[in-house]
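In the form predicted on its own, a lone chain appears below as structure tokens.
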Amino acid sequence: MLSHPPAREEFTALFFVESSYPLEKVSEIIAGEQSSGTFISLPGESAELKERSRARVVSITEQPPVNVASLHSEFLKRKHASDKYFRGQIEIAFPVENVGVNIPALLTTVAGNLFEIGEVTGLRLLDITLPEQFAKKFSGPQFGIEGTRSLCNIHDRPIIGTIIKPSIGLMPEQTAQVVDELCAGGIDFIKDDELTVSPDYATFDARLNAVMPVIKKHADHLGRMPMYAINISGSVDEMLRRHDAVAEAGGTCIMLNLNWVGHSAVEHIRKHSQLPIHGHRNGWGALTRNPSLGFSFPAYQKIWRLCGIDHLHVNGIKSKFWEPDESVIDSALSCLTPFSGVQPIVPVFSSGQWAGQAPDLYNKLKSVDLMHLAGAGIIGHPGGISAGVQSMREGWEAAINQVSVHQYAQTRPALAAALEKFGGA
């Protein structure tokens, strides 16, 4: 039965559930494992108790039964075996003050010990819902969209970016002579590969060193700083110390392996941070790629918003990845949404990314608050980095303005290029 809202603040969590239970009773006892209640009732659990603390189910939305489980219980083969599994959405309200201002409390509270429960055998979270004056508690992002802008001096049209490749291996002088070339082709973004940290043959300081006076030299001619997403994953006295080592060379942005150095440690580089953070995502297939288990995207990157980063990986339209295009389209528009009063991040496209695909990617975006990632795509042109750069330009210019890619190179060498060469890839 569901159960009215009492008078205290809450927020909300969505899931997808499957069980052979009844909907309704795995609702409650999800419900009551998140919060003050477990598997018996307990002498402590009185009613005022239950008020204040215990979790209630807000809405059930049934969909089709199924036949086989998604993923096996040892629990439901003992207690409950059947050829029947019930589904749907369940809408579950938690008491803010179970939680505070604590990103691993609320962490453990919607996605915790609730995917071990047995009587499941597939729980997803779909989404979150905070109060708007609980969600401005947490940090949040710093710069978002418009500050990126503004460091980039960027305005109207994608941010146009690359990844620095190969991936790993190279020299510090290496990184920087690719920098070098991609300057002067007038690139807006640069980021490491997730791969690259601190490499003993090209380890973060030495790197740091070899990379910003090339970006400073070329400031100068571009008329602006192009930014530079320099890996700072490690512990968290390394990102400390890495930060401020690039905020005194003069770089406009920091980049950090998101799921592997966690959420408490981007929280407190947030609050130490006079830079961006560009949250890569890698890891992410783990936590999303059973549709009956893990996260869903928009629930996802409003805890990482939550947590204060500014840019946050999305894939990539027609990519090298899994992902098909819609998923990828509903992960930007979640990232360009306003929730709770948190400002909106930079969705980030990346991996196998190039001109080509740009109106397709405005047509189905609606905006150009994007950051548009070629690795390949520029570095790779047949025409070099310069003219890589340039087919990307071109072909945004096109997409804005509504003219066919193919029509539009027909007096632009860069683009014309890149079509013959990426355009069946």
The other form holds:
Protein chains: 2
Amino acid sequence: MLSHPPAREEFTALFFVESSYPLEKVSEIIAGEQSSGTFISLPGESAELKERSRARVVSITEQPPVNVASLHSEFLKRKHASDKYFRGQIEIAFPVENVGVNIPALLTTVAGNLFEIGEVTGLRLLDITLPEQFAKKFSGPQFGIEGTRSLCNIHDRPIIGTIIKPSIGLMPEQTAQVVDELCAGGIDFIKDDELTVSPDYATFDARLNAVMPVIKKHADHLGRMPMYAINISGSVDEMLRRHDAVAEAGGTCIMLNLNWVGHSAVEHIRKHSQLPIHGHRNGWGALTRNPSLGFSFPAYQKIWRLCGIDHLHVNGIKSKFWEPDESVIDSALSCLTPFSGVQPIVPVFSSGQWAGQAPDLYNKLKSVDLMHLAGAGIIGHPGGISAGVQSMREGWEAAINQVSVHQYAQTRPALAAALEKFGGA
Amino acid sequence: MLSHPPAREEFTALFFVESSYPLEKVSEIIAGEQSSGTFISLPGESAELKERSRARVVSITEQPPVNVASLHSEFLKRKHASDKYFRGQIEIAFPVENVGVNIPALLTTVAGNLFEIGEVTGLRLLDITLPEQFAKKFSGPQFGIEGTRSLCNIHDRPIIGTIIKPSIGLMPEQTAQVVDELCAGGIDFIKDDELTVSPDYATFDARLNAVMPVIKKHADHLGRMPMYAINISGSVDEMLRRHDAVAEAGGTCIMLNLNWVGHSAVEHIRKHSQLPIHGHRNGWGALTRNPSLGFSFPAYQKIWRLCGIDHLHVNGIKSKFWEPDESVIDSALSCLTPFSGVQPIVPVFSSGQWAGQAPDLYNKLKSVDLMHLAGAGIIGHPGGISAGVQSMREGWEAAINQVSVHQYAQTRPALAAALEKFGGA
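The form predicted together with another copy of the chain is what I need now, so please give it after the form predicted on its own.
Whole complex next, starting from this chain.
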């Protein structure tokens, strides 16, 4: 059934599929819907056209069927009601020429109307592969891990950071005061909460103007500038203007709410940007939380890497969010893995994070190339912010040296206090 | 439990929620996560800050609980495993000041990290409401229904259209040939398939240059110019350039693959555009197909209307897609309903459409303000394209005059042939 690969450059998409039709049939339907295969014959639809543009099914891997459909389909109810739903992974190859260097066209091909197809009761984009020659034509990350480390002047350990809280509502001078305390405590990285961009009572410019002098003041005595990912999300013109204002003010990072700024605008900012792009993935839960629908993170992060972000959130282990720890670790590993010549990006751990999680993270990732953001784990530390930051560093020292945090804490009061306060959670 | 409304301008979001925690508790968690309510006390977190920025729960409407969670949550498994999951609708009000005129910030507030919250096993954005004073600050549709009708010079009946097929793979001259036949057949509207933007073998410019002279030639004898929604999706710079090329060539519409171009870029094109924006929603299935997750269409279309699109796809009745007919009709009605001073947009019906569906659509919508796109229903008509278009118009004449299509077809061979060929499907 699987067709012979034609002499053309192809990219591929790996899907989870569920259907009451056999997988061989539904694979052909998907390949047809997403290229030129199934329509009634037309004057132009020659063998030559198909050779040029048709998608082809590369592989089908069956999984055990189920008796209840994951998703409702009115079409299947009418056409092929069943109590058996086949499941499996299918890989489909598309001609590079169909798409060109065009992120929306790429996504429309691998994640477009196929989610609507009546024959499927489950469809999820698991992964994509691109030929290196094709992938290198996209923007890709400008700074990645090494560029971010250079700007932070932090090497050989994770970048320790936090989020300005409360999430929203601070006046500019209050924001600056929080940043002042964090920098005094030795923080490496600070980010805005994703909710805050430019509230009427604390506009972007007022926040930038209040915060940057504080950061610069601390940079002088720290010998490095704490990186501040300021949220510039908004209209294209505003984002460009804000980027320039941040660069002008000596800032070293911008943050974008990726899903709601969108692919074309993120890529546009990337082309213009002199600074690393901190990618916040809020809204991601809607795309991934049903395991039979939407996107898996390995595919998602590849698309955003092509668009050119440098950092990407992956939740945290033992967090307050829905996600199992293994999924968080897999997400981070996918950010760290090169693909098709596109450089790795920095995975950003946050939500319910604190010093004691360092050994778990290190043992699973075998890497210190990450941002570890703690909110309460730093600001809520009994010894204050400085001790909170210290505890995070000590947690990572213990992890890297393969000493238990409890043993390491015996001579380190900041780590000991963190274990005491957060260790029972 | 519901708090007193503060003296401030607010917008609201209506959610479906499911949780093993009582709805009153989970509503407060969501309101807190999406504003400034729940974090440990900080110096700046005064009563004044909360009055300024905190979200508040407006209403809670309980639905019958269920015994099995819709979505997995590792957090709930650890903290509050249960065999009872409360369900209901909750409405939350947010201060307008938190967001300002900023689409990504608006979406981050109503559709951000709340999808990740561990306490919920179901969360779906059902609707949003905005004060008129706030809504009017966004771009909004530039052409809407009346502007589109004027450009098409079609009044008092639906705009009858089709999609250029095969979806992808035609050479520019082949595309022009298809368009020539469609225009000769009297079509009102033609769109690119969403898969086609600028394939290497049929670049955007080559397609535009091949097609526009054909459309102009027919406009001369039709006394109206068929509207061609040419797909300009891509990078911001390419979209701007392509828009200008379309306008320069005398085209009357541009098409954007909304979800993958993204909100900021679509709004940017809207600000620049001299032409109606035909919004294609491919990928939408991933956001909506699980009824306990993601978005309902009424909320989705409002966001895109704020961004300024003029037409939006809603699938078709009895289509090849998963969606039940009632859902399709509800979607179309939401496009046609004014909200907060934002003008209606044209709902676009497609997928498996033909002449015989007109009465059903008309009786349910009580409106002819729509685009009715038929693929095989026009191109596959036994009498050819011209008869296919004729059959669609006759179907709508019958519907508007409340005559049965079968009776109407007795003296109209094109409609009769359509009923014969497609009526048994």
